[in-house]
Amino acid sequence: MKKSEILFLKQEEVIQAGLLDMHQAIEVAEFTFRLLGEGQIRQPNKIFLGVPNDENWESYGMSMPAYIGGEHPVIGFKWAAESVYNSTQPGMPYGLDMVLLSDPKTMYPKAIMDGTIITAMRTSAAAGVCAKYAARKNSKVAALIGAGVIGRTMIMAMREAVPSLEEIRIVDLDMAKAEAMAAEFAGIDNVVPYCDTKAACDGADLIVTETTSRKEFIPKDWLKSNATLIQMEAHSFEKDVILSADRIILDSWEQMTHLPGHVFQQMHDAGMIDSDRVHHIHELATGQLAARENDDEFIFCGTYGMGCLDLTIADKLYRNAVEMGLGTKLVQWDNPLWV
């Protein structure tokens, strides 16, 4: 009979196993995304259940299936959570996500693992292979708007995926946070902290926005016309900076306009926006369509991430992680009782 052993990954092992390699985490979303384009992937809508309300929730949790099949193939989800009371504590994360990794022939589990830095890390990864694909190639501003966890991870995927760009301007309504998050980059790259939004999009050729805004709040005429938008969340482009886009490229459309409150959602069922209008990343992937057709495109893209992407970076660092010996291994029974 086969052990039900499961391997706990602490964060610290997560990170051990190379969590924090950008170039890694690229390299891995891409190859989800063409595997998604090439249909090896299911992956059913998120389930978001928000508390006290999927309106104005204060917490809420999200259950994010997949099914990754080619040569690794493996099924499993995240949880992703949130807690706006966090926040307001110290030493308390805003998120606290976790994945757990099954094989899909057997369905036992294989791996429990955090998943909080896996979030923040593929949450860039998706937007590098967004700049890879949709920047110009001699961009040299880049305003990333949002200097939290999704901050910093977003200034390692940009210089990865950019490596044209000349100054990152790192944006938040707290200067200190843009500050304290510019001097952790100090040396390395011209990261430069601003606290005015507006003025960080002057001029700036790459736009990318990681911020807890349930509101759109950067209009068109802040921007250059042939910049390219990267919307991280689900809202802060206003609609009509979305609708005036010669290319819209999303991760997933059928995720955005079901998801209560989504701009996406609310232009769609306004009829302000369809299908017909929408790209998506997998096409950049599998080399179906051209993100850029020229330098004075405007470009707009969007993702709201994807289970898929947390289970393939999971993986790769659980099979790091088993060929370094790390983790803690769980037994789910002795003897499994009913069978």
Ligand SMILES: NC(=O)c1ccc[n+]([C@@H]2O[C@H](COP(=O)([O-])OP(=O)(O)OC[C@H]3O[C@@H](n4cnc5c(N)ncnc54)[C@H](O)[C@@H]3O)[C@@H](O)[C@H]2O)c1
The other form holds:
Amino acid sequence: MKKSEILFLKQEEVIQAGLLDMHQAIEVAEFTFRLLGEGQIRQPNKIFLGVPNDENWESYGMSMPAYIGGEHPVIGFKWAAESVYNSTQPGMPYGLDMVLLSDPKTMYPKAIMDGTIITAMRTSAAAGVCAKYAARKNSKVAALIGAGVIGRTMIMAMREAVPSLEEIRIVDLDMAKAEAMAAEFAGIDNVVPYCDTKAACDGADLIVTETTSRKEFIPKDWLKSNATLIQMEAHSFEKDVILSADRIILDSWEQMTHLPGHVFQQMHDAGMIDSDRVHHIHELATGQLAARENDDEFIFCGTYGMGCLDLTIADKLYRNAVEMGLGTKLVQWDNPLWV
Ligand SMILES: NC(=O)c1ccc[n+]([C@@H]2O[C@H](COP(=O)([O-])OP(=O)(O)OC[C@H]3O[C@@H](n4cnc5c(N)ncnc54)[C@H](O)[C@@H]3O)[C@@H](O)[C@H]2O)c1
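Would you mind giving the form predicted in complex with this ligand, to go alongside the form predicted alone above?
Next comes the full complex, this chain leading.
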């Protein structure tokens, strides 16, 4: 009988296993999009569950399952959990994500690990894949809007994916956050803090938004006519910016129009856009589609996050951890009852 053995990896161990290597994260993300395009991934829409409460705080969990085929088959899910209450308390993270990986044949769980930083890395790695294919090859200036957790990994991803960049503008409503973020990269890159989004967008070749804004705030007349835009949250660019793009490229039209509140769900419900107007990032990774045909085009990319990226990155880190002897072994049972 096969013993149940689960490798538990805490955040420090996931990091030791190579999580902060953005080059690796972008490679894994690109490979994942390719598998998706080849039909080797099964991924139902994520399930959102909000916690009802009558206090002045909100929390929710999202279950994000996927099956990954190919050379390293794995099945599992990320439990993405977020609590607004935590962000009012010192030292309590807003997001507390976990990833569970199982063997697809026996379904034995093989690893459980912290997924919080995996989320940040895979999110910006997906944007990195968009930028690699869609940004003009001579892009010099990027404006990254939102100097939070994703803002930090976005700087890492854009410098990796677009090596021609000479200036990265990091923008936040809170200038102190933008300044602190720029200081983290001082001496490595030309990262310049801004608090005025319009000024930061002026002349930018590449604009990536990763804010917590609940409404659209970037109009068309702030943007260069051949810019590449990448939107990571539900609302940032105004609807006519998106609709005027020469090409719209998303991680998942199905998911964006399935979850309530996203700008694509609103535009779809209002009859402003349909699926035939949209392309997918996996078409770029498989070579079926060129993100842009020339340097004059105005390109919009958007992601909302996919569990398959969490699983492929987590599985790569699991394999690294096994080789490095990291983690704590747990057992589900010594002798399974009633088999
Ligand atoms: N697409 C994906 O896969 C994916 C994955 C994870 C998170 N996200 C989204 O990315 C966003 C950022 O997440 P985070 O963890 O970095 O949040 P965070 O709270 O750490 O940072 C967000 C930052 O945006 C700033 N901000 C808010 N509105 C702004 C505006 N109008 N202009 C400029 N700055 C503004 C805030 O001051 C804050 O510093 C969230 O909306 C989150 O839901 C997307």
